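Given as structure tokens, the chain that follows is alone and in the form predicted on its own.
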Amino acid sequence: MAIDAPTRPRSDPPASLRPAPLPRGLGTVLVTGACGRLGKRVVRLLHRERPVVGVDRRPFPDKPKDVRHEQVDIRRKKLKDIFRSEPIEAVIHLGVMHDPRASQAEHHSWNVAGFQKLLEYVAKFDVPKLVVLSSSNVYGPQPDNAQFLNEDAPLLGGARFGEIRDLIEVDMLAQGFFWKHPGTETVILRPVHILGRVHNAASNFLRLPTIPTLLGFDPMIQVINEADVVRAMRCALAPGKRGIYNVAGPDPLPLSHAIRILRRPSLPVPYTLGKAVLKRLWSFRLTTFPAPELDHIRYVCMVDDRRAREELGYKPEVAIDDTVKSVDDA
């Protein structure tokens, strides 16, 4: 069943709920999911400016020497000890599981229960800033989508794609936290398809030696380089910033144009055939792309990112050609 979003948090809560301005220095920032490719980029940018604690159950052998790494499962009580050990001024939550092969129960336990535990500690220890990385995929590609969706658009990504439901729940938990805990400046970032060295569906799709397309469909797409996403997170850490922000890269382009930039051959197939083949391959664990992913190369799901540009002072710095070509840097 599709999940509609409540009215989005505006830039500021009502005056009656608005907290007094927080004195702000460059205190410690805690980064969950610090050992992912995106997490490592965040850590390596921020540690030059402030103390950083990276939290991830995976090892971090190449971490900067001044970064403290805690090899902790965010669902465990040991996470609480990290908050007790020193004042945390900001939390950046990147620790969302996107493993298409993990069970639904494991996804839910990690993504939702783990995030609820993190929110509990952010509230208990009065952390001044929380930045949550969501995704524009929560809106969902739909045949009747507006050309550009703003932050008020309903979250319909789970209507056809069950794997996105956890991300929608995380997004909505963060929205609820925004209103319940006005003393914490909560920022929810919804970036478009992230390209680069990351191993996500969009980057992996564009790395295929022959890129499949759907007969009769050439949707406009928005992509963003991972370096620009990291810059957006840094902008979100600024004092006084709160609310939901769509984050996009350079101007949109047709999928066919992106394929031409990569100089790869494409293979147009009928939708029904493509869906049947993917289902079959998925059942034999021969692909990491579930069939619902086809909607992303069938329908439009583009966002309006004016709020991020105007309020966060964010703007993409990586040109569109370089953004698309960055998938080959992995």
Given for the second form:
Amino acid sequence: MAIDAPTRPRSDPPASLRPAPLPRGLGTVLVTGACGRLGKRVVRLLHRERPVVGVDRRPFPDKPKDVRHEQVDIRRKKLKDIFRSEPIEAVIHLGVMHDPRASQAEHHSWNVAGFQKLLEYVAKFDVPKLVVLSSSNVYGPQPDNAQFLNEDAPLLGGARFGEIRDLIEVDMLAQGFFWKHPGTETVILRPVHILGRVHNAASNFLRLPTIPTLLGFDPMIQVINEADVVRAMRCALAPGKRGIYNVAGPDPLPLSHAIRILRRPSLPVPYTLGKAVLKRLWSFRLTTFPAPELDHIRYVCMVDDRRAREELGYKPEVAIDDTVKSVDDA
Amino acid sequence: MAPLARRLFDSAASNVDDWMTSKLGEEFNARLGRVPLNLTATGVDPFGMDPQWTKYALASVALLHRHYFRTEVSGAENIPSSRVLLIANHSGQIPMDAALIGASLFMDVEPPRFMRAMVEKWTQTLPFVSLLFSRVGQVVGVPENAKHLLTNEEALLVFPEGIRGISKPFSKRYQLADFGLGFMRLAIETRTPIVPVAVVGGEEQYVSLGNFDGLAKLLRAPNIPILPQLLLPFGALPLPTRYRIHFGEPMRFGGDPDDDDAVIEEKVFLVKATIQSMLNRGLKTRKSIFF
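Show the other one: the form predicted in complex with its partner chain, since we just had the form predicted on its own.
Whole complex next, starting from this chain.
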């Protein structure tokens, strides 16, 4: 569904308070979560083209020289000073915490309260562009999923797996913001499983020396290289783009083919046994995979990325073999 | 160890291939080469259909088609070579009718097609079954999937009677149950011709006296039929009735796919009446159930 919000003439901020803004498409980009593996890639790609401000509560020791890094927690007031200090043309929000071991309260406060603060400033300072990195996991793997879910599909990812509810809430908040603030071009990207040097569940899973699978299940999966995700974000920064976009990598493939590309042994386990063992391992803190995530290697959760290709002009460039193999990149 | 196992596996596969060719004729392999496919870089189609799996599945069904049920096919020339919606009566407790329609689409229709069908959602929760279905091109029964397949010019089989049709007791044989309306909306929206299909012979393969509703609910299965023949030796096999599959002339419908149920129902009724009269004609001309 193409969401076309009415455009409203933007009220320019008083010129005396702010330096003259750079032409549209070349202004400063603020990146939250800049010190994550994905954040660093985004910063490195963008700083060659336009000014970049990184925001993260972690330090950024090997940052490019021309990048300004602010070590702040996005829940703190200090974030406002960054918006005040220079005109920000775009905000890329990557700072979503997805640490399965952190407490629910900490997750919620960081992901939801932090994002609300960020939205508040985006509205207050009339930032023309907001790009939010959500995930295709918000749809959730279900036995009755359509093979290719489009952007209108309900976000059922939290039905079995509570830890993803934050991510769904962030996605919903961004959607609400999209409608309430037509002056800001909001883009929500929902990429499929991101592979590469990132430490997310999908990459960690494929990095296991022996990859467990579920006996009698071999769902089709979609994966995308981190470089392609970054490319999609750059497409989303182009003036005039707004809306929700599923972002997929090269052609889908069965899970078993991905394991074959990696030349790793796999171990098929019956579902009930796998679930019981994983629960036990989880309670002893021996694994980073919570048991409900098993549904990802049981049912299909694939997306239709036609809109991103047609409207954003995005196209994956990393071939499927290289995308899968990229989990082993040092 | 692994190379040895691989060689054993490869030689077994080539033996099976040879045996298949001897039973089904060279024509089978020639047909395989002519099926229009839509594969991705990894050798499967976007829905997970793998031509290698499909080949063996089709070969085993083709054997049943030719030698066990000795299917008589008529009206094969009515199938267009582009997108088509096959609407058939559903019968026989196990979906043998779907398998045999699939086999005739591959063995008797020109150009040969890999038929796609929609399967119940709960089959996706079953290990091996979900895997097999997906590799041989059967997809989850949701409208989006059907639309996607038809826009890819595939041949899609739909049983509008659904579970009500396949679980009919023997006393209700060849009486069409209520049709769902979804297929008509789909056909109108995607401008797909409908080919009505009448399958005669399926109702007698298992003689069902009724259904265990309570047990089915307990096991979360759609239905469990009462089949006295299961007590006989080899009774689990369907009886070797002779199947007769007739493809009718394509029907085209226009209008608004989002029309009121009443309007859509009229069009569905036309299809239902066509299939019922095809069934009646088939039953009248049939001399014997088994020959």
